[in-house]
Amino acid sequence: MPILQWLNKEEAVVTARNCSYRLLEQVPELSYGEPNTENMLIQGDNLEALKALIPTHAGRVKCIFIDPPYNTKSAFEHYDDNLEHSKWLSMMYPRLELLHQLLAEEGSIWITIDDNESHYLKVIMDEIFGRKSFISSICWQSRYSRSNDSNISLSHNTIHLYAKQPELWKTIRNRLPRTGEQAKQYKNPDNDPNGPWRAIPWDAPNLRENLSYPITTPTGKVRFPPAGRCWSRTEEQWLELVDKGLAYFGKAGSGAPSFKSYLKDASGIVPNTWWPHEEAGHTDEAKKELHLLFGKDNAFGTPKPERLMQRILHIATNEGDLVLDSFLGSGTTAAATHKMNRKYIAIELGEHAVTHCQPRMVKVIDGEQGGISKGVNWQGGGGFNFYRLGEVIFNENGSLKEGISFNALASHIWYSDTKTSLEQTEKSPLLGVHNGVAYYLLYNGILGDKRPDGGNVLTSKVLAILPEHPTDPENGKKVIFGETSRMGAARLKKENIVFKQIPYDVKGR
């Protein structure tokens, strides 16, 4: 597969791996609403924030939407969109690698971009996600007016769509509801009690002898398929429609055969690649949404409309699914996701995480009625927790720093050994079982005593009080992390234990 090369790509390829793990520390005074929520608003560098999420959220995110800087050589008030081309690629590559790790197997990622970097982004997406994961490049009509100062006036942005497992995603992807304009195709000229309907022609292309039978109209006229065509289904299937009263021959009763298809039975619309502004919103609409929230003098330079996010979330998710945006900007993704009863992780680097995103989400929880609120009957409620990046878990040489919490270390150890997220509901030295192996962590006095023989050091006494192997108590393999072991090699082998010493056997990369 062809790949893209640029200055310093070799460094970009290892950036995600070499990025230090940091803790996420909650900021109570900036959190709001219901405290027991999974919704996260994170202020900090999105590379480090994504790395911090890997141990707890890898493979759990159903939908990722990002609207990264477009590298347009113009500067916006709230972020710098003036990155040299190779730097832009080096900035995107490691972040896309981490997003790939966070995406669920049935998940999808949507990225808005313009022509400056669209084609380059497509190539590095192919490299990271695989060409087979590519679904489509959607053309969103972001502007409805023309710019007379341009050689060719820009009317659209591109949305690159990838799914981790395209065939799996196809089975869960939702269709779009029919618009009022599409529903107008259905009429009810005969006052059918089943409601509006439209006539579907019974003929089809090609010639098949068993599908070329005669059909008699109510006026007695005999109809055959038009030249070069046949009927779409068998005679038995046609007679079933006649018995159900669904056959239709036009107002005069002698026209070409067709059948009634009712609006009430119509399925949703398969999404296509052209999203006009009437259906998915536009940038002027987005700016007006922010003006209502913050006033014209304190708005954001390049927002996306809530209707665009509503369409993406409708297609890609259902209520309760987890959505992630690591280039949050003005907070549109979090706002629309919250109103549509999805969970979210939202990351923003700049001060507008506090000046724009956090206040916007407070307004959403309080029931603000802008954007899609009326369309989804939003009445307010819920909550989010605000986080900032805290201390680094590992030193520059990759060894564990002192004083790290049990939960942070447990999440990291579990992910490092299993490549899955830790889902421990109650704090316990038994982290869980993966592929028949039970993992334990003896750290930070988890057994109630920080003395060597009280819990952080593996001894016969500690082994006796550890929770037994859940699936194979007698012979199940155990991996135990601790400060040291006072059990000999023969005893460890007999107990089917692999002991790993903290901090030496805990790696930061």
Ligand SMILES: C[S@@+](CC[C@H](N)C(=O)[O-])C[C@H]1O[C@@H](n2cnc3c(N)ncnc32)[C@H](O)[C@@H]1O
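Quick caveat, the model's predicted, so the values are computed rather than measured. In this text, rigid core is short for the largest set of C-alphas that superpose within 1.5 Å between two forms. Positions refer to the first chain, counted from 1. Compared with the form predicted together with the ligand:
With the core superposed, A252 shows a C-alpha displacement of at least 2 Å between these two forms.
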Given for the second form:
Amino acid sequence: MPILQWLNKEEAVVTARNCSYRLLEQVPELSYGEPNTENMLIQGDNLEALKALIPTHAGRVKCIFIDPPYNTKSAFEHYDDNLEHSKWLSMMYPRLELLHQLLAEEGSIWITIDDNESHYLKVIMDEIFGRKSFISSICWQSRYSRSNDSNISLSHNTIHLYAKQPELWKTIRNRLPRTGEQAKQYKNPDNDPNGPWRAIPWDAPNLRENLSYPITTPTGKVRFPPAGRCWSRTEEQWLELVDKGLAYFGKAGSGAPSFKSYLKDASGIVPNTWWPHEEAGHTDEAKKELHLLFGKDNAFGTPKPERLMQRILHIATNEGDLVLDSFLGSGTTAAATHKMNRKYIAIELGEHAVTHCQPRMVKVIDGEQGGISKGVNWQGGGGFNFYRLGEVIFNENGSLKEGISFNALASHIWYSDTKTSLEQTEKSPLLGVHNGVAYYLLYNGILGDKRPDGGNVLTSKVLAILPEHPTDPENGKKVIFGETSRMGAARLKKENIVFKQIPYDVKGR
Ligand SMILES: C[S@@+](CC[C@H](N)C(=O)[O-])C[C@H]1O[C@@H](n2cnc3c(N)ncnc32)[C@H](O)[C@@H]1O
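Let me have the form predicted together with the ligand next, following on from the form predicted on its own.
Complete assembly follows, chain above in first position.
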């Protein structure tokens, strides 16, 4: 496959792997609402934040939306958008790699961009996500006014859409509701109690002997298909429609055969690649949304409208699904996601994480009524936790740092051995079973002994009080991480145990 080459690409392709795992530290005074929430607002560089999320969230995100700096050579009030071209590519590459790891098998990623980097981004997306994962480059009419000082005035942004497994995604992708305009095709001239309907012609292209039967209209006129055409289905199927009272021959009752199709039975429409501003919002609308939230003088320069996010979230997710935006800006994705009862992880580097995103989400939880609120009947509620990047978990030589919590180490051990994220609801030395192997961690007095080394050593006594192998208590394979083992090699073999020593057998990368 042809791939894109640029200065220092070799460094870019190892950046994600070499990036240190950091802890995410909660900031209680900036968190808000219900504390038992999975919603996360993270302030920090998204390279490190995404890496920090890998052990806990790999393969769990249903929808990723990102609106990265477009590299327009501008200096916006809240961030710079002026990277040298290869630096921009080197910035994006490792972040896209991490996003790929975080995306669920049935998940999709949506990236807004303009002509400055769109085509280059498409090629690196093909490299990282695979050409087979490409779904579409959607054309969103971001502007309806014209700029007279441009050669060609910009009217759209591109939204590159990839699905990790397109066939799987197709089964979960939602259709769009019909707009008022589309529903206008349905009328009710005869006051049909089933409501508005439209007539679907019964004839179809082609000539087929068995589909050319006569049809008698209510006025007694006998009709055959028009020249060069046939009926669309068999006579039995036509008679079924007649029995159900769905046959229609025009007002006079002697016209071409058709049947009634009701608005109440019509399914939604398949999304297409053209998203006009009337349906998906525009950038002026986005600015007005922010003026309402923060006043004109304190607004953020390049927001997206909540309606654009609503459309993407509607197509790609259902209530309760996890959404991720790692270039959060003013917080639009988090706001729309929260109002639509999805969960979110939202990352922003700048100080506006605190001056804009956090207060915006506080207002949302308090029932703010701008943007899509009225459309989705938003009444307020829920909560989010605010985080900043904390200490690195492993030293430069890859070994474990002192004082790391049980949960952080458990997630890392689980991820480095299984390449899936840990879903442990209650703290236990038994982390879970993967491919028939049960994983245990003896660390930080998990067995109740709070002395520094208490319970961190594998002995016969400790083994006796560990939870059983959940699926094969007799002879299931166990991998046990601990500080040291006092059990000999023969006994370990007999018990079908592989012992791994902390910190030496815990991989930092
Ligand atoms: C185009 S704006 C996103 C606007 C957003 N969609 C909205 O509706 O407000 C891009 C954002 O990405 C942020 N950003 C740039 N580099 C980043 C990084 N390495 N980590 C996290 N955020 C970053 C910028 O600070 C900026 O706020």
